[in-house]
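A lone chain, given as structure tokens: the form predicted alone.
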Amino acid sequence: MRFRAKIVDLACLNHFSRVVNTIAKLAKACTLRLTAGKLYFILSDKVANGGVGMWCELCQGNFFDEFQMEGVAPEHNEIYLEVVPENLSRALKTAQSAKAVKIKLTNKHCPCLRVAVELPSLSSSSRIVTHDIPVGVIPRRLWNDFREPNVPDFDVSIYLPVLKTMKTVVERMKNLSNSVVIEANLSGEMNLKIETDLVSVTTHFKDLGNPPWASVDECQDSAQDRDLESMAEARIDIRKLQQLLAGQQVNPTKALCNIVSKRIVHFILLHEDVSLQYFIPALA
């Protein structure tokens, strides 16, 4: 089992750092899955038990100048590692003006991801700062726990408003309530609502547009047959929504959410070479 990679391009390095920073804001610990073509950051807290789920996918060719990996076996050419993303984020913070960053899986005293940052130097010799980040190797028998989640059979799918605007609204609401109702319909309308004994606040968004899932995915019949004005809604933990909106540094070109009434809200943030899915279960 081997893994080594190198980033030289500064724009790629900064973009990778932003993705890792986002993951660090969303998960204290997560699974890093390495394959020949992609990297995945996975959080599979059981949504049924009230935990959030996350699936972030990166094409390695868009970030790394060199990328070599050998999985646990030829027929299972993958590596699954348990990581604390904050540790990786901290290591990459020292690399903002680096000439190159090398990442390697090592096993001296315990399995580690070694992040070697080559910094610019005035002399001919280069300065290298090394971070050893402890990781856990996840055995093959547990891999099935980390498969890509299915897109839930949603009632409504809708594009999100400008995330900065949504973040400002949610941060203000968070001071008033622990939960928020997110509701949307197939006419491009979405509302964020809080209701307490003392106050009731609703923010309306219009003309957001609905993604054309129905034409490509036959399983979304419930959305197809739905009255366009009828709202699907779910009450979710406002802190989990705020965490996503405040933590994301992916700067997506597209952001949307799928609502399964009273069960789950599934957020998808898309950038050219990164996709981030985030699942927040509905509160009872």
Contents of the next structure:
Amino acid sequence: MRFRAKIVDLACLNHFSRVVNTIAKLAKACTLRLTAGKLYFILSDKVANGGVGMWCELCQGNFFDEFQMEGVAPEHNEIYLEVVPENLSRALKTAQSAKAVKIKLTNKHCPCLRVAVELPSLSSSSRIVTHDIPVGVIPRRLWNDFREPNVPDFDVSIYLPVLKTMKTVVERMKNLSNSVVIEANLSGEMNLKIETDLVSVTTHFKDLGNPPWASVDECQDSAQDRDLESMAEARIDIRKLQQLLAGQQVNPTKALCNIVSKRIVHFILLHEDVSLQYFIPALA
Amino acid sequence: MPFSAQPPASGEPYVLTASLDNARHLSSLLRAVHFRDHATCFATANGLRVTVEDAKCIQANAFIQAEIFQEFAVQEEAVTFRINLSVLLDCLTIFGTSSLPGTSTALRMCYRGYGSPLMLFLEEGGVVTVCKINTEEPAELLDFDFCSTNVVNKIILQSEGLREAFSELDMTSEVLQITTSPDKPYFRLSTFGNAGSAHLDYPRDSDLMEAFHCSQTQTNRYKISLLKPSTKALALSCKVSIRTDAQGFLSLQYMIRNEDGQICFVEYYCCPDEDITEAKLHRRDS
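Could you switch over to the form predicted in complex with the partner chain, since the one displayed so far is the form predicted alone?
Below is the entire complex, every chain and molecule, led by the chain shown above.
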């Protein structure tokens, strides 16, 4: 099992840092899955922890100048690591102006991700800051726990409004209520609603558009012959939604959500070379 | 349980309707009196007054004249209700508090009368938010009976002159002592904290002093914890009028200019600290 990678380009490095920061905001601990072509940050929370799920996928070729990976076995050429993304994020903080960053899987006393940051220097000798981040190697028999979640059989799929606006609205609502009802229809309308003893607030977004899911896709079933006006809704923990909106730094080119009535809300944030999926289960 | 839980009969006319192009004109003034959760709103044809009180010793009033609103209609002589101010502020700033050029939140506010919720309709960039805030039985307000004929001393200062002083008040001092006098020291702020006493004097001919009308020497003490919330209003204001009446009641009147150049007022009334008798005062000072 071997892994080493190197980033030289500053733009790539900053982009990678932003992705890691986003993950750090969303998950205390998560699984880092490495394959020959991609990196994945995976969170599959148990129901006891609120049951939030996350699936973030990056093409290594768009970030790394060197990327060597040897999995546990030739026929299972992958590595699964348990990491605390906050540690990775902190290590990359020193790398804002770095000339190069090397990431390597080591096993001195315990398995570690070694992040070596080469900083610019005026003299000929270079300055290198090294962070050893302890990781857990996840044995192969547990890999099945971390399979890509299916796009749920949603009732409504809709593009999200400008995330900044949505974030402000959700932040205010969070002061007033613990849960929020998110509802949308196939006419491009989405509402955020809270209701308490003191106050009820509804924010109406319109003209958002509904993403065209290919008709071959079976997951469209329940959305297909749906009344365009009728709302699909789910009540979710408002802090989870706020965390996603406040934590995301990927500046997605496309952001959408899929609502399965009273079951789950599935958020997808897409950037050229990053995709982030986030699942928030509905409250009873 | 808020008594407005029963829905009003539909079709009932509104007793209060108001609309405002920029909801921030309202929210920034309300924030200047937001030191308790609850406020009493009082609307007449002249405009809206929002009152917040604490400890039966301090009262803050924000006045928003009818002219500030694009539309302001009151169907009764006076409309009064009590409301959770924290909730109202969160609703008014649902689209954020920062001012990006070219964006402002438009507001329409309606109230059907006793027992009904206050309705807010906010719009920014095509996004609409509807809020329904339950109202409560208006509580009886303190009457400070502070009328201009009883005013003994009055000073008008440019706010910047007071801002620094207030932001650096020695909070280990329980009281702020205000001395106003026709002779030296004219206008003095004193604190008595753990690290000693501090006195801040404003000369009468200071550039910051816009008006100075003192007929007799007055020294009064006010609880710092009660005055501290008024710094929110001070921060927004351009001028402040400091008045005391014969019994030592203090009125701080803040003149606040909004982004459109319109003038509004926030007024704080505060009781003098009665625990300290004159005798004690002299002993401590000597």
